[in-house]
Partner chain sequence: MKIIEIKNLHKIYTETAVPVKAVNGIDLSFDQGEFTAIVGPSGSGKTTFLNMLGGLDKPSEGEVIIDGINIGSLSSKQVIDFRLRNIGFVFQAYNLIPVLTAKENVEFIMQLQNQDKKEREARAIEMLKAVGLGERINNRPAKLSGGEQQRVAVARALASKPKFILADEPTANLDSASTNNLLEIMQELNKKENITFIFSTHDQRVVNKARRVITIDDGKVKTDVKI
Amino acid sequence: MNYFKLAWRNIWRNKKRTLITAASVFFALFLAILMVGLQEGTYAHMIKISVEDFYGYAQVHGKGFSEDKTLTNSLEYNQEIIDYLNSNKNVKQIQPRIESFALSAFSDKSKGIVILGVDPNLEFEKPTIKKRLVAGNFDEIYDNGIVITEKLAEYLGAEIGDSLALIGQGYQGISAVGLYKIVATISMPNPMLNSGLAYLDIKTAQELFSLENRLTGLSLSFNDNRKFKETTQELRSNLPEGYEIFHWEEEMPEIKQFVESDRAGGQIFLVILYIIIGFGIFGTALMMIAERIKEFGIMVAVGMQKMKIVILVGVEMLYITSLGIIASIVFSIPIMYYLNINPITFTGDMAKTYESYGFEPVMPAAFQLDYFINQPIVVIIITIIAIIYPLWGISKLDVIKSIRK
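The form predicted together with the partner chain, please: structure of the chain above, on its own.
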């Protein structure tokens, strides 16, 4: 009869209490896994939209561009910078970009919009962008075509096939004027972008803004995107003269801030949840010990060291928590997997609220192994903390008094 077997038998002495305690661990942990999974999934989705679909994990600019986003601070697109960036093993893709402004005009309407010059092959192949196509065809953009947002088309009263005029200022103050055929309309989740954004082929944009071989940025994606900070740092250390590089967190701190503050809110909830669980475990341990004081007294009297009883009861408590932990993992894995593949999609007012903040009204769940490991570890640590005091009571047990009970 080893301690593990003895502990196992002991927890079933009071079936109801064991099951209630295990169930409370189960519900709390299940809730925690679900909540963290949905939160992290939503953040990842948000970051994906802003970062992967728009900025890139890092961008190289001409020096001074991030301070003053004008074409004067554009960069020279040459083999030297490409070779340099490719020399880093983590760099997966380099996407040339031009980001500027122009006035768009059709018939008697006009509106200032953001102009994005992109490599259509790379940009419109991104699954998220691809699925935002409302009408038309991206492929026709090469031949002096333009892709504009749905809302802009609506505002201007323009349709596919119409010609849109762009008027702005090019490199070194040269005026930028051009006429482009609308080949497709697109819907952006961010309402501000959706009201005024247009895509041009990078070559077309270079011509419009008299940039020749210049760009405003090189957007980078990495083999391991999680290492965006380290890789940016590595690239920054030997960056050729005249360039600068920033990763997305530096460029868009508001996303990081939003994620962090929202995550903090979730963590407060988790802390409260875990405190409740901790007290539940604490109470169970106290009761389990209190009703067995006489038994423990006899065990010590016949020659069992108190430390062994402490270990025995510790194992019993860990068994009870483990029952809850295992149940919650077994239960949550398929659910999280399902929600990862079939994200919760909001409709009605909830969807409107999300959209008004510039977010897509979806809540995909993150499905990552560590969420099924980290939370259980936290619960085990809480269990250990919660039983310290009750177990300490065993080590202070007075044999005579406990036997007399």
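Positions refer to the first chain, counted from 1. Think of the rigid core as the biggest set of C-alphas that the two forms share within 1.5 Å after superposition. Nothing here was measured: the structure is a model prediction, and the numbers come from that model. Compared with the form predicted alone:
- Hinge assignment between the two forms, with options His45, Pro343, Ala165, Tyr142: the rigid parts meet at His45.
- Two rigid parts move between the two forms, and the turn of the smaller against the larger, rounded to whole degrees, is 14°.
Got the form predicted together with the partner chain; could you also share the form predicted alone?
Lone chain follows.
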């Protein structure tokens, strides 16, 4: 206890040095926590929109569909495949899907769009999908209705209650033509989807594309979505003949590559911050020892062991670092929580840049406990490494020379 009491008193003998060093740790660690939180929050948001709310963590297709996404390679929707998928304990929900393209037309305007046939009971019950409803009512989709995206409605000049014509190609080359009442408009966070996507009830989509008892895919969500690779591999090992299964990283590698490359850039920035912290602590330790070299010499001369002085100075440096760590955690927790609830929304050129990549121009922060634990631990390790050489200098102290200074 004497070590801790003496160390605490000693660091306040030079308040300015202590506060400057603690402040450098505070700002560097705060930036590290903020950067990691914003990065991981953006990745999670991106994956949620593209994977959880749209594609699914894995999808089952008919054989060959991943290479040639045509209705000819659609799968037969039967009880055998459903029972097999449900036999895996990690499979939480199976959503039937029909994905195809058609030309939409209203008045004197037309546009090619993505048609998504879904089970409304599953798709529109998602909390995030419910929040995106702009106008109308999802429940009316069963009565030959269609839900279209907000920007598509603006482009066509269509409103709720208007009839939208769809023209495309169905199963085995059969013409696909239909007229559907617009029952709701929805705002999709992905700008590309928001400008050209329409939802149909799965049965209505089967009628449009002549897909009797057939689907283009089965979208899967898991009890533990982190195990999407392992679960996909388990299902793939004994998948019935005529089917194939892929997880989202295999079907959307561009998202994985973007996350990995961006995370690597973030790691480089973190290393730079940690180097700044390390050199700041190293310089402080050297100055502290240089200023007190005579003091240490006298302490050794009157009988104090050098190792005890080494321990004392080490505790002092850990105290100073801890002040910066505690301040950064206390300061960053409310800010990270606020940014998690109220994401940063970009406008202007930055928003256009995000939209050009097909991403929503927002940056939420991930509010996770490990960010407030892992980063401080790294800083403490850096502190220990940075003070090794200065403390080694105390152990080699020449008592007579130090007293004469």
